[in-house]
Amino acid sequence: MTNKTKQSFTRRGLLKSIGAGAGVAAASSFVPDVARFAHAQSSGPIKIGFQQHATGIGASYGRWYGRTTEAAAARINAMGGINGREVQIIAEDDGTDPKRGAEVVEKFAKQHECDIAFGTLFSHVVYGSAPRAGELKLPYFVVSEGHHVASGALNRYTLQPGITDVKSQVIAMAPFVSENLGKKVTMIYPDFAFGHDHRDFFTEAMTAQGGEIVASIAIPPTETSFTRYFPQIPRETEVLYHVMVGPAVLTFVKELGEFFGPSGPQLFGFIDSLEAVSFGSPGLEFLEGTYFWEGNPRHAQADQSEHDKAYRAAVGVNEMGASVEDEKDVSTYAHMFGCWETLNIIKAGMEASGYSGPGDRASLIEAVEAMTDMPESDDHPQGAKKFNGKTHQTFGHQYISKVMDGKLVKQHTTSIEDGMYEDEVDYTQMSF
């Protein structure tokens, strides 16, 4: 750590960075006043380089990670900025595609002269655009949720500090799924990365509750029809475990139902399985009484927090979970408030680090590191969180629920120690 680290930022003075602006309401009263940041006109505003799927099997994600992003500056934005400067939000697409992930990351640096970058969620890309971010020293925060970062796999410019990765997920829910659902289970996954941590820490997971899995059947992330690989599935199969990506998601979910008719295993899908799908549309029916993991509720609950409350309008999405604009438009509820929260954290640390430029971006890395706690508030609306700056993964709250009336209902909420496991890696021994 370096001295001026030392006398920029204390662990009190980074919880209450952290907690900043909560109790603050929806977007709407977020309106930018541009003399907040004439004082700091000299140094500009702070450049965020979005890596943004804009194209490819990640669009329909990216297109709410913009929207999430957008809304979140405006509110950074509207309550005086970064250390008195404004923050600009630069868009990229990388085709949700490694190579382009990797030539965006450099464009940031190079010609867009970006402070950091951030935003990235498919797993394959951030592999595709880490490495040559620790090479450029700019800071990458990414919005996934493999548990590439976490591994250690990567390097000590990337970081994961707004949502929790696949193996923290499966953990935590594991014991529910034993037992609740039953014992012997297939899963069905995309076949890459993203899907890989899927198979190999839910199997562990559930051989730990005594359970096994007599089948993994690993799908092309780009196949348009499914009912070719359902036959693999075995009679002994007592819950179904899906979790798919890309834009073929509710072909595979229909095929899925119109192959298992009235009958069939119980159901446990991860919501990525229906992001940005509407439950009420033709053919779901059969989903009714079935499982989903949600990273956050994507209708709202009965004992919804103000914080939810306050989100919902801040990124124009209603109880159901749709777009105020157009209730068709169903959002990535359950993945997007990384973005949100990931933003604020990159403000808490910028802020308790004094950061001022490019110079600053080992300062930025090493105040993020020393966060632990970060309780629910408007920054977390999602829940409260522990950040492990070792491992730069950090830990939340799962929810469980089930499919009634049409309707995603709450039935269980893991505690963040649930889900917590032993470091795998200690990227503060890292040099920069």
The other form holds:
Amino acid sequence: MTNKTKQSFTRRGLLKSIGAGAGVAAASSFVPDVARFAHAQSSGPIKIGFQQHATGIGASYGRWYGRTTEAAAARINAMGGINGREVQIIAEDDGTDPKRGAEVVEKFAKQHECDIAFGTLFSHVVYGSAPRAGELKLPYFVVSEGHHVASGALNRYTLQPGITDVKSQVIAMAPFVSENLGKKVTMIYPDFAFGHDHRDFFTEAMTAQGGEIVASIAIPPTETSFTRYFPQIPRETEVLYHVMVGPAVLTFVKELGEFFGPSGPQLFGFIDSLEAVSFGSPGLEFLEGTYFWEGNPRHAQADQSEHDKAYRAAVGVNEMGASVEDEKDVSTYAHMFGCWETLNIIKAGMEASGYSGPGDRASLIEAVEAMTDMPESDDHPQGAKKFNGKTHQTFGHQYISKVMDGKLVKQHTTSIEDGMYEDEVDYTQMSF
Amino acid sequence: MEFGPHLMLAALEGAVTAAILALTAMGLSIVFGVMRVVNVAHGEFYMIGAVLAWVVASMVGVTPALGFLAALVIAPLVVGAIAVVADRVILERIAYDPDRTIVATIGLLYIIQQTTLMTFGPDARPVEPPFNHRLSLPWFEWGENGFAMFWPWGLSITSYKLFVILAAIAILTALWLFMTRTKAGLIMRATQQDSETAQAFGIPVGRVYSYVFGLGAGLAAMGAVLVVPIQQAHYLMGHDPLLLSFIVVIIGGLGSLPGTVIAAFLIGMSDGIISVFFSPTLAKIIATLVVALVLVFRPQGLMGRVER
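Now show the form predicted in complex with its partner chain, given that the preceding structure was the form predicted alone.
And the full complex, kicking off with our chain again.
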């Protein structure tokens, strides 16, 4: 029995595999993609595990994070991949759920044998997943906005190089709010880590500007009806600062308008309150003249850069921020650039460290930690950035837009320095 | 906001919640009353009602009013039909055994939820209300100059929310007339009282069960269609209505229609008022606590009859 098996393997089996190998080799010379990556040390693809909020409360973000990631990977592959190897995106749905997030990270490491994990947005999922990524020694590039990375709460394997954090965003914008809109602010925010970052750091930043938070109202992120919360807004409020996430954002803003009618305070919103929602939706007319933070201006501006033009075309988004194929499908334009830029940073890091496989994960992290200036370019269409290797956090420009004739028109761009703060951690001192 | 206007706003919000809840809980109550089936998938029938409302409204899309009207007719019918099929294919086969129907409807819950996710996607879908005007409401107070009327900041309701309250009252009245004044209603009540005797008198109990299950699901769908222009349709929206409907049905008395309406009003109002003055989570905690107290001190519920 043993002999027979051995015999068939050595003769017939060997011939078969030689034949198959020859066939693949012959076929590959006709397929340009395979041929292009064949010169690398190892021609196997670099596997990037993409933790995607395909379902659950982050689904709108997940859909656009997915499209942006695919577009960025396609561009990188068209340019010859990373270190001559093809980039392969392996997407797994985490259901916007911390527990499933950790399971997905584990799947990337053990089942798919990914080189790195990438992509997650919602801060509670980052919190749930990062410890597991650290245990598995899997570099985890998040495209979130929470202050969790830079606060030192996570580990050396978790980095946020492609998007600014909430602390930086609100510090940069508080002066504009207090100088132009008012000093007495009521805040409405979602009741989880990301919302708490807004509450803590904006309160701090406004106080430093001589302003005052007269009330702060936390709303569960799964809430579907909001009018009941609005009577808590004190009458003396000069500015209402709102940031909401999840599937009910349209309801939130609509009910806000119905509550205030013609006599509301000034509104300063994070575009999160209306990500993936058209400004033309019925009931949103009252937003005319109000202000929004945008990570990246949704509507193409008069001074649109060539980089934004190229990026917009690559991800299939029109001048109004909606899908080129379906104008009802509005993008999460203020956030999704983070996926594009992070993938380009991963590419630069892998090239700088000569990354060839999981054994080089530590040197990949060291290479990214060594990065500093990232100039505005096709790799960084949102704008220039400064990366801080000690805190694993990037700093960049923020945009404040005003709704004028149903369009978001940029009013103010903060400088990178406006959003800088003291280091709270030095991850480079931690062991791998 | 001052206390008086604040309370009034809370009561108005509570009335809208109560109206929708009364419809949804009534569906659950009828199904339990007649069939003795605890339908755990009830919240998902509500959810597909909302999603179908979006589908129909966006297909008809000539005017928002026409789209909404079409949704109000078509969505409950389709959801009812799905429920009838589910009854024939699943519940009838397991002979309405109380334990097995619970497990079966839990399975149905997941099937409906995942099918909706796979076909319609995970996004929240809005339906435009047929009309929606903001109505500022006045408040009266004795001041220095005597009795005066003023318009408090933020005290308002929309014309559509008022319509939801009236529509729920109309639908429940129609249901009551159907149950008490028609032959079909009589057959339903006969089946509820004693299904074996009813069968002996030639009532096709199996078919009655299917229609009742369909009617229950259709009522949930109707509540959902009314709510979509206020909220949005989303594949995970079935949880809260299911929990609140169970609370209402247990407090009102399983199978008792007047009890269900009274309990829906109580729970809807307390949810509105406690949520506004304290927090929505506290409102749910109190409602669930009331359920526990009702089960301890009056197990048959407010209006339920003691089993003999």
